[in-house]
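Single chain ahead, written as structure tokens, the form predicted alone.
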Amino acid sequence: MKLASYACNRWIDAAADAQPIPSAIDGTTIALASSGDVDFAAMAAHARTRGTRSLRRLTFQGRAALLKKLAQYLSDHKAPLYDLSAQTGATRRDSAIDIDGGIGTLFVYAGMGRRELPDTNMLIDGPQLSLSRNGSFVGRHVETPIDGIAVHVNAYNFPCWGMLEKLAPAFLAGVPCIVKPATQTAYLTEAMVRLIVASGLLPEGALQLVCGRLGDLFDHMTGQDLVSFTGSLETSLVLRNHPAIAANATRFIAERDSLNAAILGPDVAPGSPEFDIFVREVVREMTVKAGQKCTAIRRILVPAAQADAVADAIVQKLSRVVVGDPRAEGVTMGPLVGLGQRDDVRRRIDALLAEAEIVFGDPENPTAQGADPAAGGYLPPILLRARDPKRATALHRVEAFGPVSTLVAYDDLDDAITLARRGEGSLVATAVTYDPAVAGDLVFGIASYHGRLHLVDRDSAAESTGHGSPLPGLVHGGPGRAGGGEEMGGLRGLHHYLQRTALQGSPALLSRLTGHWNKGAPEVTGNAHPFRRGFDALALGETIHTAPRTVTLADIEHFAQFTGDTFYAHMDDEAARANPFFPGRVAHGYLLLSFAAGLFVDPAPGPVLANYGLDSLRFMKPVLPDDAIAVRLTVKQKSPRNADYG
């Protein structure tokens, strides 16, 4: 099939110079790709005009609702993607990580948006800041969507998840995306984008696709745009140093080379649960996606005393791995993405062999169940062992992007920390130990070199999501060699696409602009009680002031006996006076809160459904017997949850 790019609201077929894309299974041509007929200037302009305009008509809540609908649609139509995914070399398990994992990321971001984001186009960052004596001039930080486009340049190993994990936060932030998948597996990305377009859910210009080269797209980048890249360090440097990117200070997020480590604690011995957990984790990360994961374990750091035992245990498990056509019965690991990738991995193994020896696997003589091993990208798992870990350098800078990992013996925990740091920045490291002191030393020693630390032991292993699984709620990225980026991380992922700005003005003006009532802004009084008014009818700043209620000593004593809270500050006057915070017996904070509810609640049935809690509740000043309290209740912000309530 000829892959098409999706630009300016239409599909553009591959140009006459289209290049063949081979199957990972047998090398036959799966598709042809070329973006030679794409007008990249028009594509960028379409995103800036139609895409930006259509997305900004929606609020954070509106975009979150669309993400959920899209995730549901893709879940219902994903079956054909699995057959196509096999041609990338992916087993059924591998495909689930890519396809269902990507759709799951959409669901997670949709849920976070509905729960945590306002029904506006502006986020508030931090509290109001008083800038004047009487409070008539205040400040507040806000975040708004950048007025540009996001170009997502993705790697070949996750054609679905790689696109969706970047699309989700960008779309939720309100920024249109141009997606450029790696050509080797672009046919799977194109198939998913066709589903997205067919759903009719995304606004015009919100998503465009390039199957082929990026042409002169970067020439049209501005300081309001963003590039998010996943791939090699070398390509990252080329893109980051593009004249337009450099001149305009275009935002650039990179997720690139990462020599991730797994560290076995010095407290772990053969036969312990942690030993088995460690071996299982290493083997899984070597073989899932045939090791073609940016989060795969490349360096296996183990105590010197346990190196032989670890090697034997890993070899035993690797010997049961069946390599072959991922569609064939019994195959547990598919091929690399193609012959070119296999050749690249072999060259990198040769570089590592200058410092290591092969413990398991023969890279030059692969076998393949149900397939011709010479026709596809077949390679067995390769376990290496460093001969002189202290002098080795290649194992800390050469990444063989396949089922390849190197066993490295360390002398003590300080040595393990030093070796892990020599990766110069990684996406993730796993530490397996049952000793909290060991875990603490490792975290403090290597955290600044890693985006994520996966700490696992017998207590967490059963529910652990695994070393190599980036999760939408956690940061995916890492410092140094890994690129310095932070994709996802929950709502942190949105902040790449937002501009933080300090606003200064009157409380009234900032309340109107932000959709959040600020102290000092006018109050709206005189309407019916807020409990009598529906969600849509309530206005920001709408306020009631209640009549006062006197708190008596009898109230305090009754509350103490009724609840069992007989803390001395409420019951013993002499002890309370000895407390530096109290002048004598004081009312319980929770008694005051309960009395407050009694003062402002309208008890009859009406629009109010439930009180689901209070944020940042503090008891700031003691209330003594015979003091009076009153309540001011103000509508500060409104957040709809669905069509029925908010």
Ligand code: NAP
Second form
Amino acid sequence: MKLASYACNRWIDAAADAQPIPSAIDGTTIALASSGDVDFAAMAAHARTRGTRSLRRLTFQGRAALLKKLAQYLSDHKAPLYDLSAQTGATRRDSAIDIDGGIGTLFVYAGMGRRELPDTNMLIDGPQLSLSRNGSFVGRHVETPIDGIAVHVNAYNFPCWGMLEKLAPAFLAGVPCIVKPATQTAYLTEAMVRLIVASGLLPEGALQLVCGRLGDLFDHMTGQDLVSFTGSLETSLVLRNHPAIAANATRFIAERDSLNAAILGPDVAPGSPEFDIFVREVVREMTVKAGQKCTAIRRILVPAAQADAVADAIVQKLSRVVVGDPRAEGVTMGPLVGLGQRDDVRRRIDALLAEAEIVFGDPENPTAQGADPAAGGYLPPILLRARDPKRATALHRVEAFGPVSTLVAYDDLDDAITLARRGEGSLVATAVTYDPAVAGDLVFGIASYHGRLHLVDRDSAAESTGHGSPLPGLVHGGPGRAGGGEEMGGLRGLHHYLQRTALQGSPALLSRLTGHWNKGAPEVTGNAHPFRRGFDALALGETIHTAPRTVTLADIEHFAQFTGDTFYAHMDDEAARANPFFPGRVAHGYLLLSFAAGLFVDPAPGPVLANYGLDSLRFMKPVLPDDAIAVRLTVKQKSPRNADYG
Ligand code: NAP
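What would the structure be for the form predicted together with this ligand, rather than the form predicted alone?
All chains and molecules follow, beginning with the one already shown.
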């Protein structure tokens, strides 16, 4: 299979100098890749013109709707991807994380977009700020899509998820993407991009693919572009320091090496549910994707008194792991992506062995069920144990990107916190404890060193999503060594692709530009009650003022008896006066709200379907018996849901 790049609406076959990509299973050539015939300047220009234009013709809502269709299309056509995925060394379970996990991420972003984003290309960030005495000059922050390209450089371990978790927020934001998968597993990404192109769903120029090297693409980067990189520390340094990136302040997100820790609380002893939860979590993280996960547990921090028991329990489980051809019956862990990766992991194990000893696994003598262990990247899970945890340094620095983890004994909780921090910034840490005080100390001790903390105990273990699973709604990324980047985190992931701008002007102008009516902007008087007018007919700022209604003591007593809310502030004058907020008996806030509805509602059937709730409801000022209230009802914002209503 000759892998092609997809550039300027065309598939461009691998050039004559194409490099063979071996199968992880047996080393046979699966594909050939080279981007030698790609014109990168043309590719960048295509994204900047066609891509930007076609994406901006859609709004956030329009793009969310397309994303949902795309997720559905991929879900319906994913079956052949599984066969290819096995060639990367992935078991069926590993493939599901990559393929279905990636498609699931698209679904989640589509849903968030439909629920939470407007039908425009501008987001509002925060409230309007008053900047003048009379309110005629105000400020407001807005966010608009950057006018450039998102270049996504991905690691080899998640060829589908790695692409889609970056594509979803970029596409939703309205920024065209150029995706460069790691060459070792690019055949799976290419197959998925072929499906995406065949779906015909993405607008022209929204997605281009490079199978092979990036040529001179980075020379064409500008200050409106973004590079999102996932991979090793070494490569991230090369790319981050590229002259064009540095000179143009091109946005750069890095997700890279991470020496993630799992910490067993000092309160946990063998026989407790937390002990078993911890061991299960560690073994799962060592073996899923053969440990080739940026989130995998590399450092197992346990109280010194429990270190032997933990080691025994982990060894017991690891001895049941069956390494081999991921397609073979009974195999629970596949090979590493290739022989080169196995060599790299062995070298790193050697570095770790200067300070640790092997508790389980022989890196030099792998076995493989249904396969030749010498032909593929087969390696058993390797459990190491630090000889002198206080002095050891390599285990906090050296990432063996495979099924390798080091057990480290700690003296007390402070010691555990110190050790965890020595990773100098990680994507995730797990803490297993049933003592909230221990969990609290750990969280405050290490949170600033982590992008995510996974706290598990007997109450949450059954439904926990696991240490190693980044979720679309939660932040993925970490400080320091982990790259200092942040991805996903729900709609937070969109903000990388948007420029925040402070707008200053009159309330009328800002209301008009942002589509959010604000105090100080002129009110519009409609020619009929808003309940008699359809969604499209309503104008921003359209306002009605109702007649006043007096709230009587009898109303308050009736409401109290009817609802059962006989709180003293409404019923007992003396007690109400003793309260610092009330001069005497006051009307219920909910009574006022109900009276408000009675004032502004126009009751006959018409275009209004339902009231689905209130945002920012506050009861700021007491209303006393015989006070009068009135309602001002204004169209502040319109969010269409679909063709029928909004
Ligand atoms: P890598 O060797 O750094 O490669 C990452 C990507 O960079 C690949 O697409 C690679 O392409 C590309 N690349 C390498 N040199 C380049 C250059 N000079 N110019 C442009 N692109 C270049 O990393 P990997 O081996 O694929 O992945 C393993 C590493 O990724 C581990 O260290 C792991 O911790 C990290 N990782 C981190 C996360 C995270 O979210 N933090 C997730 C997964 C993996 P080629 O394949 O064509 O060389």
